[in-house]
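Only one chain is included here, represented as structure tokens and corresponding to the form predicted alone.
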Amino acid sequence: MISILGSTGTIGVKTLSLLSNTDLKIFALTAHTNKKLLANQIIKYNPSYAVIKSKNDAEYLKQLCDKKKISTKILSGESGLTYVSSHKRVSHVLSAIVGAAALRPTFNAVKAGKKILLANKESLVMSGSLMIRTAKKTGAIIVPIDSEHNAILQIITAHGSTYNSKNNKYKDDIDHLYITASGGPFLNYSQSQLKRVTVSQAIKHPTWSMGKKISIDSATMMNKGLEVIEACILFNLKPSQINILIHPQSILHAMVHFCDGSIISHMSAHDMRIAINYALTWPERKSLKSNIKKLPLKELFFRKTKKNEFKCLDLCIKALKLGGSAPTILNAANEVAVENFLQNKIKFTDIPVIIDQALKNIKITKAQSIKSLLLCDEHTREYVKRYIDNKWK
């Protein structure tokens, strides 16, 4: 059975549409505040449990279930997420909650030895090797859904690289790899143009349809930086082994350069269902019907990122090298900055300035426990909010 954390988001909705391709039954669906869509999903899929953040929304859903004579049990808050992510009847957990809120339920699923379909990169970025070490102890399997990491997994699985759980490593035949980035909607903008970027412009990604937060992260290249951190953790690689290529067409998602000089790439259309379908059935591959019959392969453009070209990307590399709680500080500062940009309180170009300020002024400690990381996350958010309030009154 599967618990889908974030069933009302883009990834959650697409996953629900693909479950008929598997033998999985739905144990739980969860949402943050979208009670209307969650209600419709409860009616359609009749899960054993449903979880929503507020108690008031939970009461609304309970009344709906009573009225419709639906047996779904309604839970609320973090305790509800913990329950459905670690329940003994659950074999698979889709982690598609946005941001740091996914950390605790995802980690609980890892502690319970589940197969984690990871669409939330922040939980891995924040917890880093702590989550991987725990997975080694419990036998949990983490399968990425991000198109780039899913592409890497597809390449190394097809190539025959086997996973060694004892040292969290695939066979020592990967020399380095490439992940691609569209460059976002402002690829060739000057600094003066970036200062005038509006929220409506920033949330319009040129190739993918995503939520507001991840669209902003893609526009700043923070998303790509988080993916570099995630790739290092997932595949036990050094930052120097990961290269980023600007590829506006977003057709080729990753390339793996093996020790014998061979380079194997993965290409697909702009359809997240491909990555989700593979994650659901990995290590097998099952058929997926697609409306896209032909890829636009006439011209594919690639170039390396330039030094100091993307400030948020540079900050991610910095946090990765600093280690410890630095990625947690980076992520928390970014989430608060993006939230303030979406509310038109700061400019687009202020986002990396705020993140840099947090990394320079908040003490970096060892990532010893989830509790310590969550305290660091909370402290960072409070610091950044005060910094923004003082600087942008």
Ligand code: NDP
Contents of the next structure:
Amino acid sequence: MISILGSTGTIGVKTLSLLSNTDLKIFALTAHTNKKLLANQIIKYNPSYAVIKSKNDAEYLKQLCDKKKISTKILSGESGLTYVSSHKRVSHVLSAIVGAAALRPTFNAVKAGKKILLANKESLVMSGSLMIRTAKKTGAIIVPIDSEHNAILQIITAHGSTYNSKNNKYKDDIDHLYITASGGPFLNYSQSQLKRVTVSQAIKHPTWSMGKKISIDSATMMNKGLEVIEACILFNLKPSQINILIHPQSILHAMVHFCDGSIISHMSAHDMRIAINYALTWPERKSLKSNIKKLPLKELFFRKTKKNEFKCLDLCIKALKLGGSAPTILNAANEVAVENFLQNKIKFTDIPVIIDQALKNIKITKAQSIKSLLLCDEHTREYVKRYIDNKWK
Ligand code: NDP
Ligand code: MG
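Form predicted alone already given; the form predicted in complex with this ligand follows:
All chains and molecules follow, beginning with the one already shown.
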């Protein structure tokens, strides 16, 4: 049975559309505030449980289930998320909540030894090797959905590399790898053009259709930086082993350069259903009964990123190298900055300034426990909110 954390989001909705390709039954669906869509999903999919943040929304859903004689049990808040991510009847947990809010339920699923289909990259960025070390102990398996990481998994699975959960290593034969980036809607914009970009321009990604936060992260290239951290943790690589290529067509998602000089790449249409379907059926490959656009395979364009070209990307590499709680500080500062940009309180170009400020001024500690990382997340958010209030009064 599967629990879908974030079923009302872009990834959650796509996953629901693919479940009929699998034998998985739905244990739970969860949402934050979108009670209308969650209600429709309950009526359509009849899960054992549904979770929503507020008690009021949970009451609304309970009354709806009573009225329609639906057996779904309604839970609320953090305890509801914990219950459905670690319940013994659950084999798979899709982690598709956006941002740091996914950390606790994803970690609970890891502690309970589940198969985690991981779309949420922020939880891995924050917890780093702690998540992986815990998975080693409990036997949890983390299958990435993020397209580049899913592409790497496809390459190494097809190549015959086997995963050893005891030492978090695939066969020791990756020399280095490439992940691609579309460059977002503002590729090649000058600094003065970037200062003037609006929220509606920034959330309009040229190739992918995604939630607002990841769309902004793609426009700042923060997303690619988070993905470098994600790749280092997932595949146990050093930052120097990961290269980024700008590839605006978003057709080739990753290339793995093996130790014998061979390079194997993964290409597909830019449609997250391909990655989700693979994660749902991994290590098997099962046919996707959906209409996927044909690839316009004429010329493929790639270029390396230039030095100092993307400030948020550089900050991610800095945080990765600093280690400990630095990625948590980076992530929390970015989330608050993005929220403020979405509310038109700061400019697009203020986002890296704010993250830099947080990384320079907040003490970096060891990433010892989820509790300490969540405290660091909270502390950073308070610091950044104060900084924004003072600077942009
Ligand atoms: P969306 O914004 O579309 O959806 C987010 C989901 O999380 C919604 O179900 C939302 O509920 C829920 N949610 C939001 N805040 C909270 C909270 N505080 N507590 C509990 N639930 C919450 O995001 P996406 O689907 O685009 O992205 C989800 C994750 O997947 C992100 O981490 C993103 O980086 C990653 N990802 C997404 C890709 C994509 O193509 N979209 C590609 C690769 C990775 P509600 O609807 O009620 O607000
Ligand atoms: Mg990605």
